[in-house]
Each structure stands twice: as C-alpha cells, then as structure tokens.
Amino acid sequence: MTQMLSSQDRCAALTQVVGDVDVALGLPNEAYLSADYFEEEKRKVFAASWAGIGFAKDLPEPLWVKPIEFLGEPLLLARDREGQVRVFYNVCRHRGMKLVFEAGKQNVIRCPYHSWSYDHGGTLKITPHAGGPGNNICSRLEKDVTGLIEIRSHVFMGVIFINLDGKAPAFEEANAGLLQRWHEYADKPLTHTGSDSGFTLSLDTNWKLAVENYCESYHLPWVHPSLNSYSRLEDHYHIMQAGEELRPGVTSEAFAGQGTLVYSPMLADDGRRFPAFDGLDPKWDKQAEYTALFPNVLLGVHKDHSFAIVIEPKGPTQSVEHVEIFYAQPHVAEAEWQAMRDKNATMWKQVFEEDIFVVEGMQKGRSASGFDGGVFAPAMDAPTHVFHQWAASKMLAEAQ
C-alpha cells in the first residue's frame, strides 16, 4: 500500500534528507511509490532541469526526424538542413494533430490532417486552402510565429538534453562543473557502430534507485564480483559536486559518481586494443569515471570508449534504461573490430544486468511502511547522498 504523506509531513521528511550525510535520512517511501509524487517530479525535477531524452546518433543526417514520448509529452527530434539537432513538440500548430509517427528522412514535416507543412527548423511553410479552396493564404497566420513549438535542447556526450520549462540556466552554465572536469572529452567526435553498440533494459523500479545505485562503488564486491576482481572497491574514488550559486537565485546542477584508478582496456584475441581518443592527459591511461548527470543520465568515460544511459521513467515503479556505447575512432566501426565490439557490449550489458536485482530489491523494500528512508555510511555513500540532497531540494523548492 502506497504511504501518502501530508504536505507538512512530506516537507519534514525531505528536510531530513538535505542534512549532512552523517545525520541525514534517505528519501521517504512515497518518493518511490506515489503516483502523485511522480507527477510532481515531472514539473519540479524533470521540467525544471536538463533531462536526457535520447541520442543524437538516432538522427544520422540532415532532414531526419524521430518521434518519441517522454513523461507523456509527444516530442519530435529533428536534424535541420545545417545539421543542428532540434527538439519540438510533435504537434501541428493548427488543430493539435500529432505530426510524425515514424522515424526517417522527410523533406518536409507535413501534418497528415490538413497538410500544413514545416521545415526542420520548425518554420511553417505551407498552409493549403487555409484561406478557402485554392487560396493558401490566411490573414491571421503569421508563418514566422506560427511554427512548431521548440524546446530548449543541447547535445553532450551523444545525449540529447531538453529543458521543458525553459527556465534553467544554459546547459553549459548549469553543468559547468562536469564540462570542466571532462573538458578533454566534451568536444570529441563519437563513433556509434549500430545495433551492436546499444541495448535497453526494463526495470521494475523507480528511476531514482537506478541513479543512486550508479553513483556508488560500495556494492562492487557483492553485486559485480567479476568486475571487482580487476577493478576493486579500494581502487575507486568518489566524484561529487553539490550545486553552486551562479548568481542570486540561480544555482548550477549537482552531479555525483565514482572513478577507478585501474581501468584495463579490453584486448582482442590478437592483442589489439581499441584506439584511444586523441589528446588525452596520460592520467586516462589507467583512469575511468562514471558520473550521474542529474536527473536521469548516466555517463562513463574511458580512454578508448564512452557510454551513455538515458533512464526513461515510465511511472513511479517502472523505468527503462537506454544504453549506447561510443568509440573514440571511426575505424572501430569496420568489420575487423566486430568481435571485439560484441565482447565489449556483452561485458557492459552483464554489468548493468547485475544491478537489476539490486534496484528492484530496493524498490520492493520501499513497500515496508515502517522504513524511514534509510541511513548513509558517510565514507561510502557520500555520492548517493548528493543525489538525495539534490532530488529533495528540487521537491522542496516551492514548499518552503
């Protein structure tokens, strides 16, 4: 049975979360179970932040479009004639008809209802018979302002991010901390090799449990024994940054995660390794980092490949992880690297599948009405606590 809190009790519970890690409690049960809480998160957490919704590789060339749904919103990903990725509401400005139903290349974006047509920059171009039979001109239509409704978007590490409410600081400003930390990777070309480098995982868990599990390495010895055999718990370090005030009333986003000092690049049977990104600091020869960019994107960087996971919340207790792997050099897409790419994808899929039992188990545990959100082990759980603080602060933003 979902435990519902009054507004006053919820505020009190969330206030306990934002305390110091050595005294704080975790998020209350309703944060993982309640449909009402989830609906509020859509506005306070996802719409107010830069949320991940998909991947730029799904728009392989100019004039390509892809319809998606995110948190019930019908969206349209498009690559314009200049190659820029754009995001629009997938809705005709005339009568609200859904515009695009299948991904592919389209010369124009045409509404199937009355054939109003738009270019890939969202500009309204054609309104057949809008002024009467044979007259395509309508006096009330200003084509420059009656185009598709565009949503602020940004591409980083192959992921398409959007800010639905239009009020967040610019992506580069809001996420300046991680962009600076990973400046060597931020502008590197990424090679995606197709279906062998991506997969999806369906989880019976709240989206937040997938994020907080990713933030920490504490679980490695028990959940990932194979990985821990060569990248041990003691070889890992914390990554965490709380939000910083950019100017009065405007705060940057927090991020958290973990890194390893003993990354060991995968070897082919003949001893080859994936080629590395150009111009990396030598520290990346043995270092790799795994960071959650709040709210719902999980990123990993290595000297020879990166990956991105977009967590799609499907409700308070269901999520889908969309996983894509990107390589440092384009020739890795060639057939001679196929077996090694398959091996790499299989390895990462095994790691992420091992986490399913844990995040679904924590979800089941949240049905215990007497559970108080749990405590944190400060030495091991500090990155997870940063995420809890961030999530609680978002929900408290208008309540205090």
The other form holds:
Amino acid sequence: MTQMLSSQDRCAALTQVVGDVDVALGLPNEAYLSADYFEEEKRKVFAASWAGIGFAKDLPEPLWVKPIEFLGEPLLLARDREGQVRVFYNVCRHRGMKLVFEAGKQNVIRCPYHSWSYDHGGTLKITPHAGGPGNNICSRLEKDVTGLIEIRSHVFMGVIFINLDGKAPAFEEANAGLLQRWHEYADKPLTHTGSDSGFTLSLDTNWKLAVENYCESYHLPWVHPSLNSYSRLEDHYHIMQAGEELRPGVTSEAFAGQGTLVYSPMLADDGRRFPAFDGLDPKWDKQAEYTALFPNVLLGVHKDHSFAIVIEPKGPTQSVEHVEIFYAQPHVAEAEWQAMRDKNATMWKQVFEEDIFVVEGMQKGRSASGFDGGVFAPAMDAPTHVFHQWAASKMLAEAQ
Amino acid sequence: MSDKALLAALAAGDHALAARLYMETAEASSGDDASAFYATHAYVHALQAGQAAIEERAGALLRRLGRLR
Ligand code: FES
Ligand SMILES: [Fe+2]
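Write the structure block of the form predicted in complex with the partner chain for the protein whose form predicted on its own appears above.
Let's see the whole complex now, leading with the same chain.
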C-alpha cells in the first residue's frame, strides 16, 4: 500500500525529522514510495540545489557533446571551443526538436529538423531559410532568440553539477564547507584511466537510501567484513557540518559522511603504492574521507585516488549509481599500473555491491505501513540524520 | 552540380564534399535567390565539416546578398 500523507500530516512528519537527533524520526515512508513526493523532490530538492548529472571526462576534448536525461529532462553536455564544460537543454529553440542523439565530437550542433545550427557555447550560427528560401535573416529571431537555453553548471572533482532553477548560491558558496575541508583535493587535476575505472550499478531503491547508507560507518563491520581487516569501526569518525550563513541571505549547504584514520589497502604483492596527489598534508598518509554532497553525489578522497558516485534517480523506487575512479598522477594510466588499477576498481565494486542488499532491503522495509521512519542511534547515526534534516527542510522550505 | 554526386555525398555523411558541391553550384548560379539558396546549404555543411574556408566563402556571399548577418 503506497502511503500518501495529507499535506498537514506530511508537514508534521517532516518537522519531526528536522528535530534533534535523539528525538527525531526518519523521513516518512511516502518519501521513498510516492510518485507525487518524488515529483515534488525534483523541484524542491534537485532543481533548487547543485545536483550531479555526469562526468567531465565524458567530454574528452573541445567540441564534444553528450546527450543525457536527468529526472526526465533532456540535457546536453558540451565542451566549448575554449575547453569549458557547458550544459544546455537538449532542445532546439525553433520547434522544440531534440537536438543531439549521440555522444561524440561534432563541429557544430545542428538541429536535424530545419538545420538551425548552434556553436558549443550555444550561440546560433545560422537559421537557414528562416527569412524565406535563401534568406537566413529573421528579425523576430534576432530580437528574441540568440541561442540555446543554458543551465548553470560547475565541475568539481570530475563531476558535472547543475543548478536547474538558477537560484542556488554559486557552487563555491553552496559548498563552502566541503571545499574548505577538502581544499587540498579541490583543484587538483584528476586522471581517469578509461573503462577499467568506472562501472554502474542499478538499484531497486530510492536515491535517498543510497545517500544515507553512504553517510554512515555503523554498518561497516556487518556489511563489509573485508574492509574490517584494515579499517575497523573504531578507526572511523563522523563528518557532519550544518549549513552556515556566509552573508545575509546566502547559506552554504550541510554535508555529512565519515572518515577513516587507517586507510592503507594492499593492492600489490610487492608493496607498491599509487603515487599521491602533490602537496597533501601528512595527515592524509593514512586518512581517507567519504562525504555526500547533497543531494546525489557521493565522493571519496584518499591520498592517491578519489572517486565520485553520481546517483541518478530513476523514480521513487529506482536508482542508478555511476561510479568513476580518478588517480592522482597521469602516469597511473600506463600499463604497468593496470593490475593495481583493476584490483582497486574491483575492491570498490565489491564494497558498493555489498551495499545493494541493504539499500534495497531498506526500500522493501518502507512498504510496512506501520513503520514510522525509524529512530536514530545518536552516537552512530548523527551523519545520517544530517542528511534527513537537509532533505526534510528542502521539502518544507516553501511551506514555511 | 550533379544531383547524383550530391546525394551520394549526403548519404555518406560527407559534409566536406556536400559543402564544396553546394558552393560550386552557388557560385555558378545566375540569380541571387538561387545563389543564396545553395550558399546557405554550403554554409551549413561547411559548419558540420569544420571547413572554415567554405564557411567563410559562403558567409561572404550571403552577406553580400543581404541574406546573413
Ligand atoms: S526545430 Fe530545430 S530547426 Fe526547426
Ligand atoms: Fe557501505
């Protein structure tokens, strides 16, 4: 039975979520089951913040384009002539034809219908015959339409983020807390080594369950016993930061996750290690951190590689995780590192696959109509609660 | 312009060739309307092929005829 709450009951349930961790309940079942709630999330949660939609490495050179769908919207990722990543609606300004159907390098973005042609910055180059056969001048167009509709975008740690409604603070401000915490990683060049460093996982679960599971370390000894061999529960610490007012009217986003003090897996029998990022503080020798950038990007940093997971919400009960691993130094792409890269990717894949059973199991649990959202164990679940608070307050934002 | 050569170029997705064939036709046409029509197609295919020289030539012709800004 899908549980739909009245707007009053929903408001009451969400208000209970944003309370203190020792009295709060988790998000109500409807947040994981209802198509209406999911529709509302598109607007209040995803469009209103900086959501991850893909990876900059998928546009390897200037003039590359890649069509994608995000929350049902056709979008076009493009790398312009200057090398800048741009994001547009994948729709022609003329009669609304979908513009690009295949990823690849192309010299111009030409609409397949009447051949209006745009450059990779979205500017119209020509509207053939728009002023009559052989005449490419149309005063109506010159007044009203100069190019594609662009969406605010930003690249951070290899991920392309967009703010669909255009009203969020600048990416650097919205994520000031995380950028500060990870300033040593934030602007480092990343090396992606190709298909051996990425994979996707399809999950029968709501996107939020993937996020909340990522924020906690509580489940590690039970769900990831192999990690326990080098990274025990007591070596992990919480990461959680509330949003802060940066200046009047501009508030940064909360973020949450967990870190480890003993990251040091053996990937080669001869003890060889991947080369590290330049200029890191020695504390990163053994430390690694895993943080969710709300709403839908999960990031991990280690001294020698980072990874990013973009969660693509497919519907209230379906999600796809796009996982990509990035190395600190370009020469890791060479053949002599292949075996270690494979081992690293396999290790992460195993970890994330182990999580599938629990995120899908929690999804199943949300169909129990008597379930009240669940309680948080304050000592262990505080980062999870930070995410619940964030998600609930986005949904409450307009109501208040 | 031979229709056959043009259709073959289009079928093969050979935009550079299509641009060249359209441009030759544009320059060989006597009336402004016909010239502009073919030059428009030369321009679009030149954009697709990344053929800056033909793009420029077609653009210059169209501008001279007042058919492109
Ligand atoms: S719909 Fe794109 S050119 Fe007409
Ligand atoms: Fe896990």
